[in-house]
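One chain comes next, on its own, written out as structure tokens in the form predicted alone.
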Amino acid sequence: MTPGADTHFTRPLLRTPFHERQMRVSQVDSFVPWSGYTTVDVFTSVEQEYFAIRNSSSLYDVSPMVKYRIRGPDALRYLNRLCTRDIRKLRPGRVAYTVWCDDAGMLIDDGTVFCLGESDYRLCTGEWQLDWLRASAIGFDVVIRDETADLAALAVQGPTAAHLLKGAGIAGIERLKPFEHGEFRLTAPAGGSAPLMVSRTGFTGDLGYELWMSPGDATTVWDALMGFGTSRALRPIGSRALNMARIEAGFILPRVDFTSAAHSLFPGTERSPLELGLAWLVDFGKGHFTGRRALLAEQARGPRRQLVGLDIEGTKPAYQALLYTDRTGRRECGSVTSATWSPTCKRNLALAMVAAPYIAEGSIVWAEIYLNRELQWQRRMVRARVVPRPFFAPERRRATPPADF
């Protein structure tokens, strides 16, 4: 390359601390970018990886999750102004899912807040938010630091997750309750030791944990888990299998189910928490927060549209399908944002943004699906019924201690 040439578009993606270990077990060499890192899309097959989530244990690299440390005398007051949820209720050792909005009440992003101690928090998001967070911190005595590269993280999800972690050398993990975090130490039977922060959180809607560690301990933790778990159906998974599980759990995904109001290009494409079915995260009684006035006005007038769950006839996922009020397809009433065939539920599932007259449970809309039959495209209009979400919510996700499979 010519000296001085612009290298912005030739600079490779970053690699997580688990990259080399993942390369060893990747059979299809399928990678996708996430927050500037290269991550695995599929290791072997989507089906094998999906069933590991639901029937045994899965291992997913969440190191690219963007992590911000928020500390200072005003950390609590700042977060309570930023977020729609009442962060004052979050005690040390607890985790909370939350969202934050702009002044118009439109969603900027969602994430999890970890209370690490008095005036000490960690905010984890799927997208970079430092500019917004710092602009929102004007007038507050807080320090916000990006610590994404300082922490490696693994999600261990599935019905045998607690048994796996105990067997791999993490004692006492079965006592951790949902949305709690604590300090543990991995002492692997085959050798190796590493301090960990473990949270009972995840993106699958199943029993699961997330392990947070120093990047220097990443290979020790990976090897301990794989060493104990390979003969017990532990399987590393990629983002495609995880996406199927998160749809079953009814979880939303940025840039898929909503566009951040900070990045939307066209008016009207933003979404509010009320429209996304997240009204339970909006606490109007806690005092002022960014977007409160706009959300109060929206609540008073009622929703014009809402993200709902759909149960669709047939087995063909309704990827990005348009929705209509009847079978003729003359009048649109919404569109599908996420879709999958659920092997566990044996149902054709979707998340969809639907106009207000059709958001009530039991409402019927029609999805326009195109099928490729021997290189010929065929149009199908199939019935879709509005149903509650999550679609899949096993009792084991909350059981403490979990069953010892």
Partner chain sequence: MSSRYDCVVVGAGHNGLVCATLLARAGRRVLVLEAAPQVGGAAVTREFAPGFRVSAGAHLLPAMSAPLGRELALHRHGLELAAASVPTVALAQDGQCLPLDDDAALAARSPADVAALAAWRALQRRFAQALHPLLTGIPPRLGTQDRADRARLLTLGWKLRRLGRDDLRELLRVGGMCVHDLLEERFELPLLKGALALDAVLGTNLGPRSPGTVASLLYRAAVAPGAGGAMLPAGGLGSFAQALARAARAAGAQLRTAAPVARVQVREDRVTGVVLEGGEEIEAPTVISNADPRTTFLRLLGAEHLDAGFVRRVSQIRSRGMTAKLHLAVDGVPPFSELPPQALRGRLLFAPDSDYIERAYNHSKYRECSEQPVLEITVPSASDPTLAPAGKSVLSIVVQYAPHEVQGGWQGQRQAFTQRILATLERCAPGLSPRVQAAQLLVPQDLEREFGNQGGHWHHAELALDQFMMMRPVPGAAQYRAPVDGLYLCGAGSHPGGGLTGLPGRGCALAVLRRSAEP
Second form
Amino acid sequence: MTPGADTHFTRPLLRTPFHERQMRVSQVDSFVPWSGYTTVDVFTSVEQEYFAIRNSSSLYDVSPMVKYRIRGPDALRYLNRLCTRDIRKLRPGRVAYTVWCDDAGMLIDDGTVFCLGESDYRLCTGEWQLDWLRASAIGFDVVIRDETADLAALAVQGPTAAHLLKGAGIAGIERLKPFEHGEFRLTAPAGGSAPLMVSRTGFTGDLGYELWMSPGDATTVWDALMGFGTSRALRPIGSRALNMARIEAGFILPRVDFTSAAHSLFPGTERSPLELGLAWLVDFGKGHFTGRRALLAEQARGPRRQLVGLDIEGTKPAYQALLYTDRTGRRECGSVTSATWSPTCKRNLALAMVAAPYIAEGSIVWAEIYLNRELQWQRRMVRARVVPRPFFAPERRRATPPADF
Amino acid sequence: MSTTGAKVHDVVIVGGGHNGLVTACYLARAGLTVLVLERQQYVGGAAVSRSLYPGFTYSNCSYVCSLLRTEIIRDLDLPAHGLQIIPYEGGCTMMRDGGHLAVYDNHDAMRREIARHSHHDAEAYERYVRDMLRHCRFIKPLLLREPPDPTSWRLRDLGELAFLARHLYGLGEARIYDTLRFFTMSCADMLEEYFESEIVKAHLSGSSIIGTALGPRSPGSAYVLLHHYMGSIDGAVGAWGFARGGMGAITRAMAASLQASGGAIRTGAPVQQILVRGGRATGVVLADGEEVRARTVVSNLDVKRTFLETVAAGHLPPQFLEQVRRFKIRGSSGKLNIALDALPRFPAIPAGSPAIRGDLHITDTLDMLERAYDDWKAGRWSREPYVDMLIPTQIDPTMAPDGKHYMSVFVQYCPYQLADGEWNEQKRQAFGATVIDAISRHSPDFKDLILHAEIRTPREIESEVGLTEGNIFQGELTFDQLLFNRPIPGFAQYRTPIDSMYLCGSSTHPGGGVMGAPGANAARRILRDLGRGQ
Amino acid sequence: MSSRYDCVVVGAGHNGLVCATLLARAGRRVLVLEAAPQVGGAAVTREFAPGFRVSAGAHLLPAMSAPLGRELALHRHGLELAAASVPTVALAQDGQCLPLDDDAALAARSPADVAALAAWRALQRRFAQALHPLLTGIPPRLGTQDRADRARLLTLGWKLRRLGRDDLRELLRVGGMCVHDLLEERFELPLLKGALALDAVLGTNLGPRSPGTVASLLYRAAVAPGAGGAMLPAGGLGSFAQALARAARAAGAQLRTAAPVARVQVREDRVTGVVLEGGEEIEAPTVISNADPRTTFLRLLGAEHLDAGFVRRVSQIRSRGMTAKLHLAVDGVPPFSELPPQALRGRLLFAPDSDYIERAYNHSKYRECSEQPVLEITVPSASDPTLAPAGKSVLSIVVQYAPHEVQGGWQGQRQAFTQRILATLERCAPGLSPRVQAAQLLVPQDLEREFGNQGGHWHHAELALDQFMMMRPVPGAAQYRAPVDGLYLCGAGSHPGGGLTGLPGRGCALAVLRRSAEP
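Counterpart to the form predicted alone, namely the form predicted in complex with its partner chain:
And the full complex, kicking off with our chain again.
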């Protein structure tokens, strides 16, 4: 080891291939760890960044996304037994959002499966899964390889995303349909070229793409996008702004909206996909998958609780608020897992885990919110109504070809 | 025979080890007059700091503060009485081929460190830590409770059994089986369920054998690992650490706490016998014949020393004595305390790594540990021993002169009884040489730096601290000597067959380590019996 | 060709036959499919050298649990015994012997041990009686809301408490202990301790100093509390299997040999039958596997029908065999110099002391065969002359420790290991080696190949505290029922364990019948 060089005990977090470029635009030096990498929490201001997602376009470094390549004669059978969705329906060139559970039907994590070809898949997820993937591989002829460090990735999300990618030199991008992926080449007008895989996926509920590339091409792609996009209100964003968008889109986050069965310490803290409102991802008819019997039993028993969307009175986000059955706050009926003021919907939104009697749309619960009036803390009980998710789902996210600008 | 005036103490505690002091503190705080009698000129038992070489302070028995219960630190106000604990920054296991596996406090650093050996194991480690923490959460509430007698029909025992059943059932079906399996498995089998890399398994299993008469492949060794994780839950940050000034700092703080609440300590006062009249303990006689009277007598000594040497046999039922005799207390550990002229080099540890400021081990494979155990079974010290080394002077300069260092070397295994005859000076030196040679293989300058080495076999541990057979836990930690079986079935609740006489040492539930739980539990039992319990 | 049965039993080991018999008696249409040309699994008699026959797997028949013994009534199905209660004789390093039921002989060596042995046997019998109910039913599940489970737990607890305070305390103390320590507490004579320790570790992957060995000793005792010693069926253990087969047929079950099952068929998460290796399909709503759990779940059923966590647990079942078998064809009577002639009919244990066993065990931890192995020797021809030509003898020897995997592979080590065993035998039977006309060594890999149990383990799954009761073979399949509806386990890997007890087969039959009584 060279003296002074970084090593894991002097700098435990890795840097993504975009790190150096991002440091140049970071104004507030706010970073957060994500699956072993350091990533940007905020570049300039959360509001600025948020508006880029919804009203122009945003650039978000998703390189820390954990990527597993799954190949082998049993790859399809393997994934079908792992995931709750029917992977047999996934054709080459398509991507599917799915979840996987433990034996008790409790959620381990969610992610996307890319079908790259026959018996060749890629699983992308927010956290490490190898331990479970290997356990699931017993009895299957598959090879699982962690490709995280081999692929840099950028999410380009926002209503002008297609225009930007085209302008930056990715021809043909407008033909890509939602949940499709394909091979493209970036040929930047200002020079520079790189092969890319692009998928029409994202975590914002808006029009958006994810670009997958070799780490060596990362700066070329970044520079091409920023070079074309800066004058078109393209902004690099951090995870704080993304979080607001993903709540509007109704997406869930591990460690925030649910505790993974792979991490849970206290008994009873795990959540099933049915409880998380992801029943649409569970295909009981496709044959066996891990957790199926437990989930069938749960379905027969009926829900005890469920994750719901809440529209809350007032403008103060109900961070971590306890929920009660009435204004008196005598009986708890759940708690808020994610909350945000939605600048686009102009509504005070939250995701909350709520006891069974209150999960129907239109149910009313009461949230306990603490207001900070210049350090004078006040407690408020505010009305919250159960509303459908997603809270914000513009048609543009699905249009093919997408609007040009 | 002389009698100290007419003074009758509420409580006399025989032995000023950490558990004796903890019991004394709780009783004194409850308003009783308490006297601790200690054979040595200093209190602390096996948690002491001693000056055995000019300018150096040795933690010459126990050497790390890991298990001391948070509740006890709080109740006895130990930080206010001078206790300062400096958390470990890491640790390292060195391999014969020059490789190493370090431990880092930082989660990501640790993950990447394991990934150097096996990518899979780095991820399996997350599941491993999760499961360890689950097991800790299960066992922790049981440490400061009195084990129920499962054969009794008394309301209190039945209530406590019901508590245990509820506690277990609260886990839910799957985790109940996980828990039962974990507590009955061997460390080696358990680790096989997580890891593939030999060094990862060898490194983790080290702490399963410390102080035990088991090897990593012996069923029942897995749960010993919990001691490593017990400190890291419920916000007990820094529970693994060095006590500034050595382990004696802990017992010094306890003694100060005791004196602050009105308790008294007499050192150099060896107790010859516990006096029993009419089936009741009435006090003790010191070696010089002085009689100290007390309404309650508490023994901090191990169960054998208490009943076989300190109580006249006539006062005890023969069956009970028989059970005391068969109590297993085989010593298995040795200790070297070494004064060093400078910090030794360990080429395996990368420059700049904080690992060297933690616990250092030498081992490559589970088999190596298991063979070390085979040696002990055969009645000889391990030819390739498992060592747990610490150099606390890297962060605590009070323990050695400037630039010089103190190294504590805990050695597993070393038998109390050798197969080829009694211990003698020559064999003791040979044992020390085995350990020093083992370390030298990983540190080229180590031997040259040695200024002084104190070599302790179980014999020395026994004669100095008074632990029978030199067993550091005051009794082996196997199924037959845990929970309601510790120390004797039917007498697991700190009481003895003699009225107003109690046990408070590590021979009782939950066992050894500088934890203080036996002392605190005994105090609670005594106060309840005196009608002062809550 | 397609045929229909209520139950198909995969494997005609003794447990499969027991299970088939009981189900057929309860009116089920039962078909037993056996891969081998004969029934019996590891209970089989075979010629290993011209004119010499031996029980190739197990070589003694333990006393049977009383209820099962009554249910099967094997004497009515032609089971004849060559020896009814085989006495145990401990052999010392110098060839001296100690018959364990001969108080006078024991008194001559250690008077104190006579009383100690009687006391231990009485205590062990009381323990065995209390533990027997634990072994004979379906183990309750823990942590469920099910009232039957809770009631069963309370009943078992209640039965244990009936031991009385002192005995219960002692049981709870020694239950998790190592047999070495227990024997140190109670006995003086190393030879006696060695013999008793051997019973605790035979067939396991443990040494006398391994905690949990008292439990395995008590397990053996609790199978048939109060019953006599082991038996020797006339014609070897194959006769036991034949009697079981006759009992099964008499009850109405059909048996097919040389019919290896390739896989268990599943449709819509329900078992529908089996497919034979030849492709023949046999339909049945209930399939009962006598195979070991790993083979059953991973090979016959397939991981894709199971949850991943369950499969991981199955893959982690410890089932590496440690026990080998040596068969010797001997000219004349084996020259055990110090042994009275009638003692040749006994079970001769060569385990001179507990530390000897522990040292033999040490090697196995490092994937080596014991330098000086531990032996359980029988001379079946002494009780049953039909097994050997006139004037010749058969020795059947259980040998420990011979790990399933040895460093360097078994290929080059068979000969050396056989020699080591013979050298060990020479000590108490000087002059035996030159009389050996043929020797056959079966190491765990051979047993695995022959009997199809992965790892070649006697008990299919190690008999250890963490693989007992509701954890046997794994949680989720410990009540004989597999997670897939209609599939059951009845082999030694299930509760309570192996050793020709028939109890897993019986427990499984109970589970099948209970299931069909459910709505």
